[in-house]
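The chain below stands alone and is given as structure tokens, in the form predicted on its own.
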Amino acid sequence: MCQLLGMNCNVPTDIVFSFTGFATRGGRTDVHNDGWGIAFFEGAGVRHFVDHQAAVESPVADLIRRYPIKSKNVIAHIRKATQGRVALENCHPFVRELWGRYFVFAHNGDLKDFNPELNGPYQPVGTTDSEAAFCYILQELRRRFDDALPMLPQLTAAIAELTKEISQYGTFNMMLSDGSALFAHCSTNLHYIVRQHPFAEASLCDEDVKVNFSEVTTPNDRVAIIVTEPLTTNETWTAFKSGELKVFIDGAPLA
């Protein structure tokens, strides 16, 4: 299956360190070599990069490793195809508009016989179960709330109901963001860590790379990293429970 990476912060932050380790799993230290993608929220816009090449071979991924794009919400994905051919249109994350803002979505898992009735403007371009699930979520959110953006508690409750419904068809680890919050749902495997003052040094699992976060942050910074498998060897990561949905805002999960 695929792997997911998300970042949610209280100040714009680059994801170079985490993405460096994550991208290595896209064909070198793991088998997720059927494409990759990453999306950065920046104001009302989204910088969106996808490539059907393996992340370890992609010149675009190399750009992301070297270019420190700063954002408060980032979602990335490395693909091991289960449904849909290896092609650009099947690379996550996917991006759509709802309520005048962009939503970004990525999925790890396999949904069996998931064929939702999509009768509105949200239609898949590719052939993955993941994009169909994303279109279904947006369709149902619009159906429930019409043209009015709901308050966060109502939106969270609706997403929780939809993830529970979709999970009946198989594994549904997913990340979803509108740039103000990052929603992460776990079926089988998802972990997170919150880095804040006092910051320490971290060492990647997949690359011989270390960074002392105390040298590149301020005492007010706070960063949450959410990923399928922990990225570092010397930090304590928290595992999601199966069926759990967490909402991250300003670098921390909401209670």
Second form
Number of protein chains: 2
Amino acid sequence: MCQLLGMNCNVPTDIVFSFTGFATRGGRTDVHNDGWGIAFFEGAGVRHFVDHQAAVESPVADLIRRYPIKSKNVIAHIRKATQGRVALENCHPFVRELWGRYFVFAHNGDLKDFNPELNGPYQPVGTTDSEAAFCYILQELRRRFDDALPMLPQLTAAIAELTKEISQYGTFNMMLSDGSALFAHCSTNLHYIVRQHPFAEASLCDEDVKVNFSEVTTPNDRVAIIVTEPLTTNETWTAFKSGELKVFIDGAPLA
Amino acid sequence: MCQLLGMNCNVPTDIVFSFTGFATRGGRTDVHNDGWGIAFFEGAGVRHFVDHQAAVESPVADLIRRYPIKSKNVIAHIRKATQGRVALENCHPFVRELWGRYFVFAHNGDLKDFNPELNGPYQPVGTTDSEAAFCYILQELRRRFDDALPMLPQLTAAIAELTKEISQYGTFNMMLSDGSALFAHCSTNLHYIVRQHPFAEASLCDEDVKVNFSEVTTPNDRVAIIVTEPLTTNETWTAFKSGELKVFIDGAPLA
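Having looked at the form predicted on its own, could you now put up the form predicted together with a further copy of the same chain?
Then the entire complex follows, led off by the chain already shown.
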């Protein structure tokens, strides 16, 4: 199994604090040492970093911990291989283009006998169940909405249907973003928190690191963090229900 | 205009020496400071780094100069914006998937009134003529060969036709790789060198850096470097002819 980390904000924000705790689980405080990856939207563009090394040892992860890349939508993943060998092409998140936008996807879980018919333009490069699920989602979105991005309610309804369908094959905790919204689906384990004014201090579970968010934010900032297991000891995280899909926009979940 | 750098090898090799000289042109010894990017194939996977900052100032470029990522196919680009604003989505190289393989593409030049009909699955995310050309090439390859990678002679002939067609719209120096071969097309300016046994010492033009390749290679290694302007002062580079497409495999151009 793996772990997921997502961030959705109303202003471009760096993820250094959360990533520092999360990456520690990639080989030190937890066993997810079969590669890792992170993707940052920056406008329409994406910065995509993947590495088959454990996150605690990767020079690229070290860069991410030290270089405050600001983004409104980030998805990160640390891998404990279940399906697909340890290789760069099997590292999440995956990136593909649909409707002239990049989509980023990462998955935690294990799908059994999931062999969708991929007869469209999205073919997996690697050998994970996860990339096959991502290709299937994009193929089906393209088939339903043809050439253009639909309105958010239609897109959300379609993603809800597809995640429900895929969940029949096993555990499907996943995050998907097109750079404007972050979709998070929970089968078994996913938590979120919304940080907003008045900001307080937070302490990481996995590292002896604290940050006082009031010193690094403005009163209008709002940041949602979504993660497999809560990252901090002194904040209240909300657990997703099993089967729940949440859509995060501008740092908060839609009702 | 921009500059291109490509490497094709018979064994995974790092590009630190060549990239060090090349990146210096991204804002110090030359004016290409509107972003940069580099993509490394690692098996079927791709490490893709892009940054809208000048390569001489970018923390990500600094990582690439210090971290010897080994690859058999690399494409890098430093940008001087001609079409498309300075933004991450307009940084080369671009990456898309076709036939379950990643393709990487970068372009130097300027296409005038190039507005291909993109009615297939590849739509530009940014606003460059370059990304439109890449989308057009992939769309047409997919149309001609349907669902599967063709044999190399057929693929090469199709790419030769497409680059010739696109070149009618302006300058089209470009590099394209699927991880097994590197295709390089020259309109105006492209040079290459093949380094193999017996290896010698090389001195960069843009930095006071030398390397003795005999100390870091085995007698079986072979490396082709393809670049807009020669990178070293004491080696003999071969200029491409205008309109020439070369295919590099295992560190050498095919006859």
